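Only one chain comes next, encoded as structure tokens, the form predicted in complex with its partner chain.
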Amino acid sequence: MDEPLIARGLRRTTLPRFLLWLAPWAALLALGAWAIFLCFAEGLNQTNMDNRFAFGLWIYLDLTVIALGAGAFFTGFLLYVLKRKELRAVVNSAVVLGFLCYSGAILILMVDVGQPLRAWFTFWHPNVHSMLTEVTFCLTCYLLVLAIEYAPVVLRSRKLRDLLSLLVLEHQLHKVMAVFAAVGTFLSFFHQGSLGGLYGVMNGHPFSYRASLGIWPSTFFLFILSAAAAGPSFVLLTTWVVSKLSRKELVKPEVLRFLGKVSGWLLLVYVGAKGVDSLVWLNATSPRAGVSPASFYAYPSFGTWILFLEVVVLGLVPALLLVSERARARTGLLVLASALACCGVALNRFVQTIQTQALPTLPFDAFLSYSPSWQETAAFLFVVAYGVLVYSISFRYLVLFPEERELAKG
């Protein structure tokens, strides 16, 4: 029915089956939209956040999807700046994923703030010392860059390419893509870093406070490294999942292995840096703030196991797997390792956001717990459903994996 819209040579399922796949996600989207409406109409009392737990599921989600979305900038950087041509096979998909991650994060951020209509104040009265200012500026600029990178993929679609002047614009945009890739890399460095800095500068919370290297706390650099490591893993993982779901070979196996290798080495560097940082933090930074580091892990929910899980099981283990050529050669291990790497980064963002706020600071404080309300969860699922829907539609009508056509011939 919609064959004239599908790029020639791509095999896609029938329209009714495609709609059947979209239906549950659309339902989830509708539920999420209702929850978001409630938050706008009634206020943030619809959430389970409170004066102590000022950040909740949403901020955690923002940090995680932005870390995973780093695949877009890193793939673009490797392809357009370092000229790793083999990544042409995944760059479109990476750009779409990046766009979805960032737009989803900004969307949920707009629900999360109490006065979204005042968001422009940050631009007008910026406090240049705040990490959140850096994040706001960079996210906005980078979303624009991602939209510019997404546009050519859309303009090349089968129907839109008949609009000749837009196709010419696409052609010219593609020629200058290296500039956008470089700008995207610059912006990504700063906002990934600033998201880490967000917690690193909080001297009120010895659990998240880190000593500064130059003008930024160490988490600034750790977040850049971990996002750069997780990004390629996430591109690898999604490519594999899409390939399994659509039952198609989308890229040559070497491309996935290359992504895994890049991810692995970066993760290894990250785990090393994280180890050093943790030692400095536990042995020097925290005692200086009058805090015994053992106390961070003294509460039942968050024992030292969480540090071990984050750094070793979800850090060192996938890093070693991904740098080993023999492990990479086995697709199962490759995919498992990249999934572990993504989970590791997600856990790191969880610890920074949730554990920081759960731990008491004042002597008469208690350890607090928090579980999100259904509205928060539904808004979270809204972003997930939005991502799945837009990605599915993009996958059906756009060429996300240029090698797919060739590989389909076998």
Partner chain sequence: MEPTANPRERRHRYGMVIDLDRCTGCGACTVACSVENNVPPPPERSTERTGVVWIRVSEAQDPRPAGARSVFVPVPCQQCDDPPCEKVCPQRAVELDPKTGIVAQVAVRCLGCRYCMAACPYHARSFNWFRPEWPDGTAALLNPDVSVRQRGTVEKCSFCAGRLQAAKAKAAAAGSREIDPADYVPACVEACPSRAIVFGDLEDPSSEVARLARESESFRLLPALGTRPKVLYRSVEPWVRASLSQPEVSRG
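Which structure goes with the form predicted alone, now that we have seen the form predicted in complex with its partner chain?
All you get below is the one chain by itself.
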């Protein structure tokens, strides 16, 4: 029998099977909630971070999900501003992914700061000389933009469409969505860049410090490029995974190939810029600071292999696959290349967050080791479970892929 909350024309699994799918994620969510409670109740002594290793698993999570969530702003930009109509098939899903990534990032930041009741201090007493102030403002504003973009998807649900006032609201929001897409692109551009710029201005950490291009360090532009490149790949990868799990064709193959093409060319530009940046840093910036570049790769776990893995295996290789029309025509290669691109940006954020903090900043400093506590890991998994749960419920009861009905009939 047709479940009354599921959109007309769509078929979903039975409710018992759906609840069985949600059960382990709900358990993971509960474990993470307990860990978060401990951090709030007992303090940040529940973590393995300290004054010298101030960035850990949580900041790595924030940087990674924010980069992957860039698919929301870039897909919206391509659809509403550049008028690439084929992306209408995935824009709803991209918005949900972006909302989940950004809300999860802000949630874990509240745990990381440890004083959520004082979050308003950032807005009332901003440090105008800090990049993090700009990041905070942009993240908050863009999350609001994503919530507004998410609203029409919810308002088009089967039950809410019966309320005339909400139907009118949804129609009016749809007419101004191009404005929100443009605003979201502007906000994302600056907070993605400022997150990278934060590491580039850390002159006490020569591993991440970079010379300025204009008024920003080169990491400002590299973070923007890598996020814009990985975002479409994450949308592509998520769409493919959901299609396999639901055993339904959700979009036409041409849509996935277009996402792969966009991601590939942006990734190729990023790899070129990253290569130039690395050469300048190795041959000029680092020696000028009085540090031998070889010393950065002389410690356990962080050999030169990690740079090769990031730039070549998880950068150049997927870029070449994605720009190749023949490779994109093969779904297996398309999905593999997208997965490699997402892993590449995740590794880059790991290097910037963990390796930068672990390496000595002064000749007499020791190499720092760090492993997250179970509370940090559980809070990390809380965000993952939260994302899976909300996306699963959205997929079941909302129309995330408008072409699904037509493809099912065909």
